[in-house]
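Only one chain is given next, in structure tokens, and it is the form predicted alone.
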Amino acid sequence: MSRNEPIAGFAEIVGAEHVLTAPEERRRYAHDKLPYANFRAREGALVGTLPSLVVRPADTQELRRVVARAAELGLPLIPYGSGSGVLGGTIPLGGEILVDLQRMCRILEIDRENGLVRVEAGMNGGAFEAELNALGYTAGHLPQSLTISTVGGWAACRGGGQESSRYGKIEDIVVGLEAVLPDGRLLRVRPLPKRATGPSIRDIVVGNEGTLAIITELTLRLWALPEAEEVLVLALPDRPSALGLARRIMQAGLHPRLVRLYDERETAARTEGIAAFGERPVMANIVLCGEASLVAAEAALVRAFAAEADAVETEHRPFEEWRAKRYDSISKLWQDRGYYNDTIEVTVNWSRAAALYDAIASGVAAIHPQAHFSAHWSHVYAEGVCQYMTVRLPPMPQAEALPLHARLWQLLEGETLAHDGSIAHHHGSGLFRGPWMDEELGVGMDVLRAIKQAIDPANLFNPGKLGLPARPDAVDPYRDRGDHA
């Protein structure tokens, strides 16, 4: 088969100027945010392929046909949102077609009765919260990546906002959806309260990564813009304390919009000239909202929780500051400047947070002297927390920097499983988390595997990712830089 013939058979389905074959252009969709394929960048390596083409498609229908093209011709297709994963969810492995799905970027219906709105995967996050908010309305998924990311993305990736807290992950948001199988036929999950039939089809599709489906269309849920608000900045003497006041807010039933605690070292850098961090050097950031009597309530009750902890309440500065920036990323500046940095959250019950804070600490000062660590937790629950970590290696050579940043990753992840924990709280598993997954979901990823064979025999769909195999033409994503697991 002639290179030209698939993309004359695309060009046909979704026009040509919608199908990108020139090297610069696909190389643009080589990777994604995934920290080390951005150090290997600095080099001009990749760490997979470019791909073999980009398609655009428009609609559900477009896509549905380029998928049984695809199917036709044996070719492996990856969807593409903005790029924003940093877990090289999108990374090809082997040449696969990159689907661009952002022109399927409207939102569709809003269903004022039901409190729902239908939108197209391909909307940019921050386009769609924007015409929310002039509507009176929320959806309450509120990512970092916000303005860089798309809903289709938030909802494969099972992704999780800065408020998860009150309104919940995406997983919680998603009431129904249509999506693509690897087959081109369209699977619907009709938008209703809850189903006592059989295992959720829903959430073996939120989270799939692309590797079982093509998400093009959500419902999700809305809520009304709050009326009131409430701050509270809290400098507290160590983080037990902060951790138990969290725990005491999320097990007493309230609902707060923000829970945010930063241990002392991301503390000192946020609270610079403000007394009470002299003597309490962890900060909780806490904002309640929702109705003005509820909000009142509730304000109360942790202010009472809070002097229990012994906390004292300081101005608000170092939200506001947070607040203002809250969609900018310092990832960048730190590459710019050669240095290794990389985000890493997983999750954790209250019984072992503080511990595997510690083994981690320790571990990474064992693993070079120099390399930074930090954490923060900004998503609670009242059964545990995602503990938010930033490791980061000084600038070195890169043959020397990339296995001290595998021996980072193993100790984060192992920690974390060696302390009961989940490897990923909102980034997702895609391609570096996959030799974790076995261990992380045991017997659950054989039957994962075995979901996977019966939907994509072919094994058409994002080969590679979830830990789940890839192709035999695949190259190895980690031939620069040592073992990895």
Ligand SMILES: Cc1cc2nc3c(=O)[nH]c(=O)nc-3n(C[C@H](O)[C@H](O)[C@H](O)COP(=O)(O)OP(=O)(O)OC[C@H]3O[C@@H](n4cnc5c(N)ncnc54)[C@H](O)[C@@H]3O)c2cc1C
Contents of the next structure:
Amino acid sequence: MSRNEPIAGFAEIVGAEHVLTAPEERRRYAHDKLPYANFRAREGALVGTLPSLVVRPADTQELRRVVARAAELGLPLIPYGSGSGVLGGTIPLGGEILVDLQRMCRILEIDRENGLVRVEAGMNGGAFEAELNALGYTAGHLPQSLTISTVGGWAACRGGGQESSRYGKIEDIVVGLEAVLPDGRLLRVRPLPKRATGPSIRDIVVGNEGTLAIITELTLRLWALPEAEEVLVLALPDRPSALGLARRIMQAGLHPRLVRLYDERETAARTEGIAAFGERPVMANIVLCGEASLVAAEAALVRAFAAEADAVETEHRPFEEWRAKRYDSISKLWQDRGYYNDTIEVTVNWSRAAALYDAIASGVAAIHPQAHFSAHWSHVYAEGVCQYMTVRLPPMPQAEALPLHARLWQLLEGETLAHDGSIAHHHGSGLFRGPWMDEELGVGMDVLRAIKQAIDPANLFNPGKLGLPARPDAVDPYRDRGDHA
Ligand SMILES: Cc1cc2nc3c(=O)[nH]c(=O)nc-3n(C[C@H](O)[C@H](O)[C@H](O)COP(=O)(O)OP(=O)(O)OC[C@H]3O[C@@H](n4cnc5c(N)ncnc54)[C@H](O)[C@@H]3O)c2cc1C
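If the structure you just shared is the form predicted alone, then what does the corresponding form predicted in complex with the named molecule look like?
Every chain and every other molecule in the complex is listed next, the one we just looked at coming first.
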């Protein structure tokens, strides 16, 4: 096959202007926001390869034809939302074709009676939420990356928004969907309340990270914007009492829109000059919302629980400052100054949360005396919590830093598994978490491999991600790392 043959074939489907072949355009798509890839980029190095081309279908029919054509030619594909993923999910490992879905960007239907919205997968999250807000609604999925991610990317990665305590993670918000399978067929899950018809097909697609199906359309729950809100900023004596307060709130069945607890380090960075944190160095921000009478009742209960936890209520400034910047990213700042900054989010049951934090904090200090470690807890559930951790190495040559960075990941993921937690809460698994997937899922990983083999026997959809096999011609993404076997 000549190099131009696939290009001509795809141009026939989507139009020549929507097939990108120039090296600088392909380079733009060759990485997402995986910190490891960004460290390598400082030295001009790629973790994977360039995509062989980028194809931008306008709608589901074009996408199905692109998938069918790629299958005929035996060429692998990676669906691309907007590349805000932090696990390397869209990084090509062997010149895969990137299928950019951002032309599929419309709200298709607002169903007020059933409280549902149907939206194309490539719609930008910020544009989607703004359109809903203008109509008096929210989908309730508000990741920090809202304005740089797509709706399809949220579902593909099983993401979590900042208001997950009230609205749930994306898997709780997706009611129906459409997706294209590797053989070009369209899979449809109708948006019904609940069913009992065998295992959930929806849940095979949600979280598949482009390895099994390309999501073209989602039907999500829709909520009226809340009429009332009450904010509580609390200073607590220590981490266990803050975690205990969050557990109490969720186990009492309350529906806070926000629960954010910060360890001592992250509290100190946000509360300068506020006296309450002198004696009580751990902050909790709790926001209740909804119908005014329910908000008043829930706020009274939270205040009673807070008093039992020896918390004092203080000024709202830290919360307001967070809210004003809730969709900003600070990691670029560290990147520009030569630091090695990374964030890792895991889940753990309440009974193991405090011990997990302590084990990791001491382990980080042993890896490098100047390594930064801090954490907050901003997704809370009746049975446990997401621990969102920041680790940061000071500027140093990459040959020294990359093996230390690998040890930090091994520590954080390894301790999480040792504490019976899950290695990922909302960023997905992508490329970088592949090495831990067998330990995470156990026999479940064999089930996942069998599903992949059955749906995608030629390994055409996002090969080498989610811990699934790469293709024989794949590059080793860790070939430059000093610890590499
Ligand atoms: C500063 C910052 C803050 C972040 N904050 C959050 C947060 O609060 N919560 C959170 O959950 N995540 C967060 N993330 C991670 C990231 O934004 C999410 O994972 C997001 O859901 C990815 O969406 P995307 O459209 O950019 O997907 P991409 O990065 O383009 O793709 C991610 C993966 O999904 C696959 N994929 C994309 N679209 C589809 C589709 N339509 N069908 C099938 N597979 C598809 C890709 O192949 C890839 O494997 C953050 C990232 C950054 C950089």
